[in-house]
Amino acid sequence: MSINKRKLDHINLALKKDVSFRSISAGFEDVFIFHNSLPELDFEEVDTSLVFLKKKLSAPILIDAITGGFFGAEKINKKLAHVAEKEEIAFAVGSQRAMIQNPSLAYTYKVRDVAPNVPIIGNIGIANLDRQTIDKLDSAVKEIDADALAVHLNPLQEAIQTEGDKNFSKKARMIDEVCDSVDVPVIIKEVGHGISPDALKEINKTKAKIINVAGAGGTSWTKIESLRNGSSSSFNEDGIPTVVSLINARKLTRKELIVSGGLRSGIDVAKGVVLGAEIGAAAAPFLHAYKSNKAVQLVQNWKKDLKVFMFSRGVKDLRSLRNLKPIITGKTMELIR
């Protein structure tokens, strides 16, 4: 099956089927930050802005990697990138493997014309890396004028995928090769099954600047691959909950962190920042909002949630938000002991 057909299948399944985790929660319900009944703040003075990838954003929100590489993908990327520009948040494209193999597909990833001022993040899978691909990464990044390159880790997805790349041997050392081959920061990200402490220790040794923990609790890519194959998988509910992965990452690395995997509100973004993330990311909610033409409204709702959360906790900026002390309960507490 061609990459183009596979990518189209992914989008259709994500839109039409229930592909979320059922038994695993991202874990945000286990994170408590008491509200402050006397915040001593003017709501209008609460500042949710930050600088990310050297560009100022209105809020720590990233529309994470969704697609690219097939006819029609450009519509999704352009529309959501335009929303990101309008709302001053960050945007990421899907895996650029398709355009590296077939340069005529590059147009499906190009969004700088509608998003001239916000960070754009490129994407490649670590399973797809070889010498030839690495040599083409810098031009792929430059062609879409990206501010960073995400290298995604997806061994479970590849193992379930019939045509998946299942050889993950000697891949960790390629991370530094990627870092040396491109002129932008490199982000290491999972795709929704979480990054374990062992993996974090290996990533910590590399030149990668940012880690996106992308934990379980949102979309299950093994479930998507199972649906594509017309089968079922014992691994549809396998993964490290997002909050557990984030807490482990904050303990084990000093690299910047992105939290994703089951974020569904600005409150989740706020809790992620309290737990040590620079920014919160999501894909599925924005894909569905694209389909219903409500992406702007969704971003605005998340931004309002974040601002209300900060106001009601008595903090006026993100630096102060990061200084709050969370209380961790429930299953999350059991898993991080």
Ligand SMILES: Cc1cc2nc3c(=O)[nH]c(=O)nc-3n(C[C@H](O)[C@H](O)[C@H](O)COP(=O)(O)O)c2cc1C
The other form holds:
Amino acid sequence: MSINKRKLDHINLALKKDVSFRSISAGFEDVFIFHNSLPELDFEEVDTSLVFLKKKLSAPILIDAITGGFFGAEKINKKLAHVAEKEEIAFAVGSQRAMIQNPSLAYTYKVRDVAPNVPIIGNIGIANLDRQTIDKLDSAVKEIDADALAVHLNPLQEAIQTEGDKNFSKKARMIDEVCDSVDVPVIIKEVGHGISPDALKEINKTKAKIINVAGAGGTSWTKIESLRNGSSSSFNEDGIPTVVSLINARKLTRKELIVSGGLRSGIDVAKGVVLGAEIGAAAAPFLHAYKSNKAVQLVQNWKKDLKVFMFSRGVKDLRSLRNLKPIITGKTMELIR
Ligand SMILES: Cc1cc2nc3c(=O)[nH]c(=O)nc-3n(C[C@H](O)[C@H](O)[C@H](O)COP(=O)(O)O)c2cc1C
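We have the form predicted on its own; now please give the form predicted in complex with this ligand.
Up next: the whole complex, starting with the chain shown before.
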């Protein structure tokens, strides 16, 4: 099956079927940060802004990698990138493999014209990396004028995908080859099954600058791939919950972290920041909001949640938010390593 058809299948399944985890939650309900009944703060003083990838954002929110590479993908990317620009948040395109293989598809990823001021993140799968692809990454990044390149790790997805690239041997060493071949920072991300402690130790040895934990609790890629091949995978519910993945990552690495995988409100973003992430990201909620023409509203709701959370905890900026002490309970507490 062509990449274009597969990308379109992914969008359709994510929009039309229930592709989220059922038995695993991201774990934010296990994280308590008590409010302060006397915050000694004016709501209007609360400042959610930050600098990310050298650009100013109004809030620590990223519309994460969703698509590119088929006729119609440009509409989704342009619309969501335009929302990102309007709301001053970051935006990521989906895997650029299709445009690397077929340069005539580059237009489906190009959003700089509608998002001149916010960070744009490029994307490639580690499973797709070989010498030839690595040599083309720099121009793929430059062509879309990206501020960073995300390399996604997705062994579970590739294993279930009928036409998946299942050879992950000797891939870890390619991370530094990627870092050396592009002029922008490299982000290592999962796709919704969580970065594992073993992988973190390997990533620590590389020049990658940022890690996006993309944990379990939101979109399940084994579920999407098994729906595509008309079966049900025993791995639909396999993964490391997002909060567990984030807490483990914060202990194991000094690199900057992005929290994603099942974030469904600005409160989840706030909790992610308390737990050590620079910024919170999501994919499925923004895709659904694009479809119903409510993406601006969704971003504004998340920003409002974040601001109310900060006000009610008595913190006026993200630096102070990071200093709050969370209480971790339940299954999350049991799973932390
Ligand atoms: C339709 C769809 C397509 C995606 N395509 C990509 C991709 O090309 N590259 C990638 O790194 N992640 C991709 N992802 C994964 C997301 O970036 C994100 O890591 C994951 O969906 C978890 O976040 P969520 O629970 O908010 O959806 C995709 C997600 C969705 C829903």
